[in-house]
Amino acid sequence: MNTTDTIGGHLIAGEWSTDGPTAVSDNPARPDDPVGEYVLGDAATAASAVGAAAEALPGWRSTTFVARAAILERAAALLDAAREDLAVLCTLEEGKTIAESRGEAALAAETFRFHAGMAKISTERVFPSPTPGETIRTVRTPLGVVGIITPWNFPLQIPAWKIAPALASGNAVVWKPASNTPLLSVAIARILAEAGVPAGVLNLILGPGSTGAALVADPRVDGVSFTGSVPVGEAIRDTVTARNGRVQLELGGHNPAIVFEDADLDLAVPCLVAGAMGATGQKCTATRRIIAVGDIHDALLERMAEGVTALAVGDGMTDGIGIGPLVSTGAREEVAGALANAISQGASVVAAAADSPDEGCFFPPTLLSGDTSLSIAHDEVFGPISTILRVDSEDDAFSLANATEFGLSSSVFTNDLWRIDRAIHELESGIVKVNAPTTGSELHVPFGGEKSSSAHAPREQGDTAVDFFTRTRSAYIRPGTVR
């Protein structure tokens, strides 16, 4: 797929625009071979898009759920048809392996298909009334104009799980994607327009963070759904809630995996390596800390070292590659700096991937050993680094797992049902995995974290996704003239 001469533009009120300054979309595996160019928006761009959404909202809100579902079903079919092209573009812009990109493209299509089905299922409730003849029911109305701000690490799936329920619920959307994957965002928006999303109902704006900030600050925006860093999420929360708007935030994670003495290492080690290093560690659910309980520590350390050393790092378009580059040179410098800092604090490098290219944005997946005095044992580093920590008891393991400001995902490896029950009830995370990686979720299951990982808002994904994008009204209906 040749995208070197592509110029990605804004979609506002059904019209594409490439007017204005442009920037280059780089290929993190081959920085000298850029993917294409994209236009840079500003505050005026954001204002135009919000205006278009506000104008289109009444018509879309009054569109029947059957018609909205049909558009989402067409979008799913078109995403399926374009799966390979989208996967290639995802790998070129983001850097993940082509296998990972193909899987993400398939899930994006399935997400639209799922929410097309959910649009046909009533979420209203009927209540008993003490008044003869009266019916009490709830009804759902769209939230309104919704700002959606998505990250680069899942540039197909995260937009799908926000945009699909927003559209299915009758909202008008202004979407600001991350600047690392602009051309893929343009491709998705083109597919949604082709599927029949009316002009102004979905608007795409490209540009720097200041463009997103202008979107967030616009008083016509009724709610913002954001996935990204904690500082940006907190700023969005403060801005939107100050005008009584609604926010949905999915932020960072410092996810633990506890390995108990009875764990099956043949099962645990592949899960831990995949959870820590898969997608180059650029997942908010990645395994950042591996907590080894008691005597299993040494055997686990040895097996993990073998697994990490064997990882194949390279261009994601190459067959046999398991780990692609980091998304940018800036990301590589940040991860390299965090590793150097950890070593200066006393961390030991247990293993690193043996063959990692020196050029581009590549970084060797690295396994550390240390203790809780390390900054990296507390601070999120968005890359392929994980630290093994040893504790002596079950109580110490649960205490250490919860000793973080984050609470997104966690996992335990054990065959003990009592420990499993304790993990489900005591681990302070929105997702608890048992004998499975901290990464991965199902699109029909609610997704979200606790503590600083998520805002106190309805969960994303699953049948709860509609809760954020709708308002609930209670209706008391009496028949009229008393008989």
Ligand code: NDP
Second form
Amino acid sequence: MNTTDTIGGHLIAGEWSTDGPTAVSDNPARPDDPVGEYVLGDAATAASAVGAAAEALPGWRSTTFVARAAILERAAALLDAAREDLAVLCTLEEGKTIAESRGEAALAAETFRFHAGMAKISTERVFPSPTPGETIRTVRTPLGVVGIITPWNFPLQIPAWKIAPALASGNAVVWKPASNTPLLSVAIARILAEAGVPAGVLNLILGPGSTGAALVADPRVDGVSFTGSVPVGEAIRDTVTARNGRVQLELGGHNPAIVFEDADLDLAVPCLVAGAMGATGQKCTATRRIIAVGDIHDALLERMAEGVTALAVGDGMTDGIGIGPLVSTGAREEVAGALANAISQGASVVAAAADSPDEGCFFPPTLLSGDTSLSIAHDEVFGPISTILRVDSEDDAFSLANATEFGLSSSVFTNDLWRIDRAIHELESGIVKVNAPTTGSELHVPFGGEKSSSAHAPREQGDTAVDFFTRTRSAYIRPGTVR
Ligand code: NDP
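I have the form predicted on its own already, so could you send the form predicted in complex with the named molecule?
Below: every chain and molecule of the assembly, starting with the one above.
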């Protein structure tokens, strides 16, 4: 199996193509050692991929669920077999540590296995009828041709979350991955083709955001599932819903973790450090605000400072490294600019990782202390910066936690069952964690946000994933003869 193309190409109607201009796929840890090249598609590429998907759709939608599940199971086995190669490619292109990449590769395989199983569970329902002899059933039909647009921060897992249920439900897919991780996307598409996904059922198009915009604008695309930034997600929503298409968005977060006075800091601090700084803070569920309630503030600050200072930053391929670089120099500039701005607004730097290279895409995980007047206490900064904010009461903690346009994930650290119950019901986020990091989710459980974090669409993952990728049809069936 070839998981390491040096020039990544498009996969359209079962054919690989590297025709056209190319761009370099960089390694954020080693700027002088690019990973390879990839071809730059355009609107015509998107149109031809959508055409291939539309042509392949009738055959795939009439393939039995057993056959579709068998292909997904083979894909899971092949992803498992290629796990180390995929993990290395993920670290080279995205920068996260090899341990993080290995975990993600394993979960991608598991996601295909899960949806192979889900494909065998009937989603039909039967209803009683007031008409004698009549049966009423709901059946699911595939949504149709779906556009899948994925980001670079989970370049294995997020494509798996979307592509596996889309294929399991009988849809034909056009996938536009992020330009920071093109060769990894090619490797995944190669595996899916080898697993037996028929020509045209999965099409991969590489290229800049404008290629994705052309995909989204194509009226033959019935729905789009997108994870990425707020402005791009909102533009996609406007384009797709204007033609009554279906859209699923997973956008930003400004996730709070509330630490109450009764919290066990031995448990809370490692969760907070991992939640804020893991994957170099480039998770939509990362802990951006740490809300300390009352007198626990000073001890928490001290323990968090120790944890952040000790983080080892460096090339994710090196043993012992806990935090890799940011994904690009552009991302570094943005995060460094946000830190400078926070300091100019009065934030104090409590701690920064002591052992961090000061070059290229590297950025030291940084802990700030301040108040809600800071922009960084409201605006999402996609990097390893978290701010500790102090409040004096439980009511203030809950209202500060909810004082954001986002609502993806939140956590509380406490042993008080009343507070835990209140958190589950009152924190305005799609995920609420108790004595656990804001990050991390299980693939058999629905995932998604509230407020500006997600669209009002069925959740990804779990048994709700199929809801986005299918239409429900109600069938009224009466006997064909008079009795
Ligand atoms: P974008 O939203 O720009 O990119 C996400 C995906 O959308 C990529 O595949 C991108 O392609 C594609 N895309 C870009 N423009 C368009 C368009 N007009 N129409 C259709 N598709 C498009 O995010 P970035 O990667 O630029 O990251 C910027 C910020 O987004 C981050 O700093 C962070 O705040 C947020 N983000 C959030 C994520 C999350 O998990 N919710 C994940 C990643 C980023 P291409 O890569 O070629 O531009």
